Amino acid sequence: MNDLMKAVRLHAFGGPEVLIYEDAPKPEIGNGEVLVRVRAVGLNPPDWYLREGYKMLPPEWQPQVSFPVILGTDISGVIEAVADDVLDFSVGDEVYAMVRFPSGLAGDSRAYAEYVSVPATELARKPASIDHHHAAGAPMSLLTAWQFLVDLGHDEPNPLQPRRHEPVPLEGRTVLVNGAAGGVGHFVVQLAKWKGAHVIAVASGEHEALLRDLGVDEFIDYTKTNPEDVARDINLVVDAVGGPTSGRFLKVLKRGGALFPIFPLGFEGTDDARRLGVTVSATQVRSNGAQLEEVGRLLEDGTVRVVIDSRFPLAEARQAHQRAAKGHVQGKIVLTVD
């Protein structure tokens, strides 16, 4: 049994160029864990931020990591071998999963490759309906917008903040997505009109046609509109580009109303937030397998879809982070494993 694969790796930090499509041992299983062959892999930000040595968090954040390194954490693919305690799938299921995520942020998770080894907890059956490609394109991404809108789903401490994260009613409220034609933002978008929320959509105009053909019922234009200028009495925003700018929107936000930051490190506002009487809250993304069980009926079903920006081999994951680089990402962006 040949016991190397084909792996994307890194022997230092840097740009794009420093992944390498070079051979790597092939993973083995554990306890709890399952071996899957990997047909497709979703890309995500921990990736380049990994890529780069995590230099937008603080110090003290930044986790240890031992190279070489392999990155990712969102794979599709059919099951190759299962420990002999792992009694809920078998050889040959079709699978998705996010892998060790945050527990693997030092590069534990080790997507991009032809073979990883996943616990099986945190393993969901691949919706039927939907191939390997679109399937890879959804944990990181789809489970963000549920954790932050449906369901946290988990009662670990919160590292971004000292109280715990609670969603908040959608049905008939309005909600507003910034960065909504970007991985997390169209699935947060989907989710919302599912829960009975009125949409207001902030993207570029090339993906208008997109956002309506998803169901939004406001469309604005960031690069004619300020957002902030023109949207009032709103009771969610949604910020799926987060960052320092956050603070712009507690303004079009109603009393009693709420701020989830996607990415808040940075974020400056929260003596505004109190006075205006708005929550500002985030979480950190947490895998989960029996979420996206959850998760893939609404996949399964077409009530959610993974919108594809493009495709790589995953020899080519460095074209793929370049394309990620130059931003205005319509969906996912995926490499292929065949």
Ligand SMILES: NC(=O)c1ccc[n+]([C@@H]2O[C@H](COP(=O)([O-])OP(=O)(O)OC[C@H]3O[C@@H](n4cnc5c(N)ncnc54)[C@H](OP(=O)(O)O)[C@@H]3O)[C@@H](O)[C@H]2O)c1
Second form
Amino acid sequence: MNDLMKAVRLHAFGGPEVLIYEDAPKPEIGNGEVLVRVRAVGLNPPDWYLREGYKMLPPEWQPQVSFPVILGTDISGVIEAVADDVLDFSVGDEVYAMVRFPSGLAGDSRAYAEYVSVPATELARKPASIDHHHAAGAPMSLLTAWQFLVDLGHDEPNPLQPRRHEPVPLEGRTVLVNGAAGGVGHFVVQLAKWKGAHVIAVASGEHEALLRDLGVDEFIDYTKTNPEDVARDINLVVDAVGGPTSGRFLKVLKRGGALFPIFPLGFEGTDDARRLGVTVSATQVRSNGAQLEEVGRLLEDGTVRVVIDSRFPLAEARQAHQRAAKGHVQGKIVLTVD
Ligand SMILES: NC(=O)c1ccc[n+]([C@@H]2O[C@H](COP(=O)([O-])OP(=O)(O)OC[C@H]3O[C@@H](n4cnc5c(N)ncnc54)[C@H](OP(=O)(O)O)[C@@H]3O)[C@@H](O)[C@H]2O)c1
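And the form predicted in complex with this ligand, for comparison with the form predicted alone?
Below is the whole assembly, all chains and molecules, this chain first.
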């Protein structure tokens, strides 16, 4: 058997130009793992954070990385081999997963490749009604939306705050989603609608038609109107852009409301939140096959759709990263592995 495969690796940190399409050893599987023949890979911001050497993380959080590194976490594909102790999956099953996150932050997820080893606990059956490209677009973004809004799904310590992140009731509540057209945002919008919320989407105007089609009740084009100047009496703000500017949304919330910054690093406004009676809470997404099985039912019956921004062959991962760097992403960027 050929023990080499094609993969996209980096031998140094840097811009998209450090991504090299080349031969790499085919992974071996250990106990509890399966080998997946990858058909599509979904891109996520941690891919470029790792490519750049996690410059955006505080130094004490930056993982030690040994080169060469294969980027990526999200895959959809077909099982090629299973370890003897894996009973729930068989060769030939079509599956999707977010691989080893956050445990693989240092480059141990290895999704930009023809083959990847995946712990069986992180796998779920691909929804039969969607293709591998759409399935690969779901795992990290949809699990993030699910773990913030519906069910955290684990009791691991939260690296972002001392207390457990708790979802809040959504039915009949008004939810404002900033960054609504992006990978995480477009799933947050759909889950909030599914749960019976009144949803206000904030995005640049080019995304209005899509977001209306996904069911949002109101749309704010942030390039024309500051959402914090017009929105009031909101129960929950999900800020899928996040960062230091998230605190500007505190004033749109009702007392007793909540702000979930999906990217909470640099959040300024803890004192204001306390004064205004608003809960600010975040979590870090974690791999979870059982949850992917559950959300897979919503993908299967069309309740939740995966929107594809663009597709690139695996060999053109560099161009895919260049697309991401231009911003204004609508849904997911996907690599195809044929
Ligand atoms: N906590 C976690 O575990 C976790 C998990 C996943 C992701 N994240 C973080 O969540 C963030 C979003 O990730 P993603 O995958 O959804 O990224 P993405 O697909 O690139 O989406 C970002 C979206 O934000 C919009 N946007 C940019 N600037 C904006 C602004 N000023 N106001 C409103 N919208 C703006 C962009 O489009 P337009 O500007 O055209 O509207 C784009 O659609 C990233 O920082 C990521 O690191 C955290």
